[in-house]
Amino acid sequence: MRSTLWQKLFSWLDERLGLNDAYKNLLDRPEPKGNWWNTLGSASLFLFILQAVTGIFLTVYYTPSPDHAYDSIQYIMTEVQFGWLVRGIHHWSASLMVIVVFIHMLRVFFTASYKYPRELTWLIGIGLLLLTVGMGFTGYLLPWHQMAYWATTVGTQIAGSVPFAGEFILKSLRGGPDLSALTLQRFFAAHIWILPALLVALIGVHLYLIIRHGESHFPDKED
């Protein structure tokens, strides 16, 4: 009785959404024989989703101002129920995401998976790696403690050493010559809005290209 109800519900949705067609086009396709190295892309996507979910919870209590940023972090860690766990997951999964994405890029490079017809997939993957590093860089300042402050000072100073455009880049990142409340606000906006939006867009294109061209297999002796 219950299975019949679910079948009717699925049939009703399938007629309106084309669920069977979506399944056949997206999931029901041949895959090359691989190993755990083939799962690094999916692991990166899982870590990004984990970052998004935990980040949403953290923004409920976080205050992006120099006077209250550190105190709000301490409040999350000590007063909010399971706040220490959510922030710990967010912190360590961010570091793990950078490592997993980097190893994923190395796997693609050493197996020559960036070659025809996957050149555009590779270029978008480079963009995803840069955005992932950018997420880590902007998020590092948000606790607004001494280590975050001076690390961001050094990081933005390095960006400001670019020939010709260095001063413009430095002031664009900091919102002025020095780190201030405007810097924290810009990093916060980039961390929760600008960079995630770009990541979601590139991930969508990346997945589309993987579905279109399929996953590459590990080179054998004939290759």
Contents of the next structure:
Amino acid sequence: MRSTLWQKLFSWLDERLGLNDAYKNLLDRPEPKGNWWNTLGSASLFLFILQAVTGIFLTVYYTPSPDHAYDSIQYIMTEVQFGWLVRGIHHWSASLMVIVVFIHMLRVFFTASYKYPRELTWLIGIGLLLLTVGMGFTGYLLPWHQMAYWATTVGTQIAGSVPFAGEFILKSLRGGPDLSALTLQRFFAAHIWILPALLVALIGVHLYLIIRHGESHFPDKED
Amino acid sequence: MSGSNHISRRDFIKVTTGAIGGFIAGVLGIPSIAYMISPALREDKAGKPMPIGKLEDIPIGTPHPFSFTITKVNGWERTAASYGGFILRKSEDPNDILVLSSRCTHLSCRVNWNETAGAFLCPCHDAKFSKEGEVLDGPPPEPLGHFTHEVDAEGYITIIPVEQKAG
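Switch over from the form predicted on its own to the form predicted in complex with its partner chain, please.
What follows is the entire complex, opening with the chain shown before.
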């Protein structure tokens, strides 16, 4: 049989990368009977990727400085072509991601999918939920308008109410006793570097465990 | 199915998948690219005429430096950029003057007038330009640019701050 150039290229790559094996293990793995509630994890992953892509686009113009943060966002919204769209997607998908991740957690809880051998998947999932909320909290300050400023004042003050360590936590979050340029800069660093790095790492382990254990069956009456 | 107008199921799927895929790629790709290159598409407005000096203060025969600042709004910030050049009075005639830009035509460093060498020297790559802006030595591909100027009745020199190519 004559093979085309593409087939030759594919078999060259497949021999070295094991593409067919990867396909079998990742996409052809056995699944329990389909259920829409089981798609929420993939939906969360999709939203994470969407946030990553739109977030990277936003950093092209956004400036994390008290002097320019607000103006740079005004610039994105009014001057940059499709800037309103990119920021709009980032803004709304952020809320949607928190909701979807939370419902995903409820689904796993109600179908008892967190039980043996999937306890670690659940624990890592809790980490992912907290990181997602952390992304929401740090991202909220970045527009540096009144709502952002006071929400972070209140949020960090709540963290400061922890007994004994409260004062220290509050100062560490704000980078000092008051909300300042330091707060904005460290929230930005957390929002675009630290939390996403942790998220990516934990998502990797989460996905590995899902592929290793397969998806759990939807419980029936006998369970 | 030869001779029939019907396309096969397989071909139909191929064509529709391609069309829908192309549409999605366009919907995602065009805004992404437009977003990235948006500031590059903005027209640079020509500046207002800029006064650069009085005729009587300028010696005849030697290039006399001048500089001016243009403030522009770039994105969310007002940026002041400094530009400069040299006025050369070739003779007593108030119209016999040349206003050269100090931007080297090689890679945009600023040239300086060197009295001993009797030439404009560029500090970056040893370019050498004559008093009138012609290339004497080094890598520049063309002579120094100049500014369109005007001299009013009282002897004030004004330029349009947009560099013109020599010639």
